[in-house]
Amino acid sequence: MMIEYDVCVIGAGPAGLSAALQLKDCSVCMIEREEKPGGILKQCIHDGFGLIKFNAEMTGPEYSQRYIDELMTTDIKVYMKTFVSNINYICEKNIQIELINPEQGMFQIKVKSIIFATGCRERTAKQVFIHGERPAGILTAGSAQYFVNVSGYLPCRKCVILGSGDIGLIMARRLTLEGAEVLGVYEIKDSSSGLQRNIAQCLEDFNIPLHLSETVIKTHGDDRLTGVTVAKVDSEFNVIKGTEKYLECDGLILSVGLIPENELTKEMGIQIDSHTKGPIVDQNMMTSLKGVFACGNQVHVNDLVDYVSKSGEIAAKACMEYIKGNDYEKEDIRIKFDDSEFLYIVPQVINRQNENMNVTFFFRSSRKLRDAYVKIEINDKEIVNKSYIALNPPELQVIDIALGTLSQHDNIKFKINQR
């Protein structure tokens, strides 16, 4: 027997949570491949988290616990350990979903409409083209993340850490407080991928060093690692010969980008962004499919969790309008951009049939600005010009706008220039 609900979440981290808590009046469930909810929050000791959403600072568990503790007292079913094997768009608010499961083994779902929360992934050491071998050792921040926080295991004694995002920086830090050595972070860009308060608090206060245009080369050891290559680079990320330099150490730690985690989406059918890697969203979180949503580091990598939390939020909002017949056709205007001047706008369209028009950009500039600003024109004519002392590619900027009503013909433009 098909069980039916109305909406169904998948991923039950703090953009799902949020979404699900939304629509707890509805007949909702969770699908969860976790044993429990929280998503990447679970492992993240740190604080600096909720600020924002409850003005609050609190660490990746505190913050989650919340949802948590509110999803508790609602008749949500949340399934568990579950898996998705394949969904099936028959028609509007007709979707069947098939699972897959250890209590339950291999059932039916069918819904009316869906949202999807289910995060992105680490880039691997494969996915970076290291020459050597591939001994233990060689982990990425957020496995090496886990074994600390969560397992209560040091993965490794002395380590080199591989790209500056956010994540290496916060584990520089974290396994040195633990009692390891590490011996730099690596960046083969020449600035940072990261924030910079995290290089202040990860790096320099703990004496770690940042090498700049610099990258790893080879790996060595066999069943386990023993050292690494490095060297410097030039500008078009080519090895300068005679800069090689081999480090010893017994762990290798990736921070080289996350993916926006699309697998289910893709094999639906829905649009792709080539610059953010997940699904084109207009203003309600709904993708090129209509009744299909999509929120959090999903659709975009965030740099807050208070942001993940708000796009569930907007597209449970817009969801809830949809399953009571409220909905709107589909009639996209394409936001557009200069790829030299930003790396991507979201949301990438603006449905002009929707009545509310009070849209949140998220954006990031492609390269390091001062005292730029950033114009947004429809038809030619600003609406919006907002002044910054800094863009950073590594910093997500946010603005709020009341689009009005839009005509049969508006273009929607973003420009950057500096005064």
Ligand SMILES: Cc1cc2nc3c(=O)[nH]c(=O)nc-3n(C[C@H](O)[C@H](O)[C@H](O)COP(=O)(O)OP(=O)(O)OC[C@H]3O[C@@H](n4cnc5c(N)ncnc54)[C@H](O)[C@@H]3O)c2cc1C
Contents of the next structure:
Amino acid sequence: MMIEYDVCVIGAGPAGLSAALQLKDCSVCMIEREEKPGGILKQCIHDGFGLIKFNAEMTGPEYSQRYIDELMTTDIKVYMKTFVSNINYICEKNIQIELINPEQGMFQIKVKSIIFATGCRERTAKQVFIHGERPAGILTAGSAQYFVNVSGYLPCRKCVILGSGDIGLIMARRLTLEGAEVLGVYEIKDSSSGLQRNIAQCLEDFNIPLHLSETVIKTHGDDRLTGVTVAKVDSEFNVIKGTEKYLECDGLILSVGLIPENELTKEMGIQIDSHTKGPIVDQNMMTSLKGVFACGNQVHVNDLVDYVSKSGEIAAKACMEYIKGNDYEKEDIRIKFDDSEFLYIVPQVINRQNENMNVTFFFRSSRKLRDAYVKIEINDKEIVNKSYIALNPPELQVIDIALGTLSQHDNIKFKINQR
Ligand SMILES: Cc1cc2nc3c(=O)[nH]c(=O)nc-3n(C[C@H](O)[C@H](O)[C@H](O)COP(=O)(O)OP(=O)(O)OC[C@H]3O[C@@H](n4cnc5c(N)ncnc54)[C@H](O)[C@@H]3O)c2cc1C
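Pass me the form predicted together with the ligand as well; I've looked at the form predicted on its own already.
The complete assembly is shown below, putting the previous chain first.
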């Protein structure tokens, strides 16, 4: 017999945990493929989590433990070490999920709604076209972090970090503290993709050089990495001949971006945004499929976990209304913006049939700007004009606004101007 729940939350990271804990008066199950809940926070033992949500500076495990402790007091059914193999959306409020785990083998559950919270995965060397063999010693920053912080292994003695994303910056400091020599961080772009606070605290404080407009073009070594060749690039990322330099090292740590994990949503035919690589969601984090919600890094890569938790709460609140029968027809208005001004805006659509018009917008500018202001216009009429001392693509911005009633023909547009 198929077990039935009202809601299934897939992924027990901070997004899934905050969503599950908000779901009151309905039966809930959580599916997590790993052995323990907490998601990526389990390996983030540095501080800097929870500044907005709890007004406290916590480590990743401390932040997630607050949610896990609360989870233990609820009757939410948590399936650990459980993998989703297939989802069959039969019709509204009738979704069948096929699962597999070592204890129960293959089994099915039936739910009315799903909240996806599967996080994101790291880009690999293959995806950034580095030539050479595939010797041991080339690993993503998240894998290096897992080795050092969870397994207690030092994966290299002398390394180069490719890409200046936050995980790479954090690992530059972590590996230095553990006794490895970090030769430098090499970034192909002319500016870092990490937060300014991480450049100061993780590189400058440890005298680790940041090489902008430089990249790794070749790896050397058969069984184990013996070195890499780095070179300068021009504004179109073409290698500048004559600038090649060989660096002897036994580790190449990749911090070249994160991609929202969306195999399951894609298989279900849920619409994906080409800017975020995550599902298109409305103001309630509902995807293009009615009754299916998504939150956290699966929707777009957040830099602060506090916003991840917030998106889980928004999804859960709307999901409860959906379970109670307060459904709304899918009548979405697409947010318009210029690609040259914004990398992305979430939510991508506003459902005008829904009562909740208090919208939290998350956005990133597409380039560095000083003294800028962001305008939101409805039918060319300005409803928000917010000024910023600086806008920087690595820094996610948040605007809360009450949109009011919208008609089918309304046109919502985001703009950036500079003073
Ligand atoms: C290295 C690193 C450093 C960071 N530093 C900071 C910081 O200093 N301060 C800060 O505020 N934020 C930081 N962040 C950001 C923050 O940790 C993340 O934004 C947050 O963990 C994302 O939460 P999530 O729940 O969306 O995803 P995750 O934490 O990735 O959780 C997703 C969960 O879903 C599970 N899952 C995925 N697919 C399936 C499936 N098919 N079936 C079952 N389960 C599945 C995964 O196993 C995982 O447990 C950092 C992130 C990283 C990676």
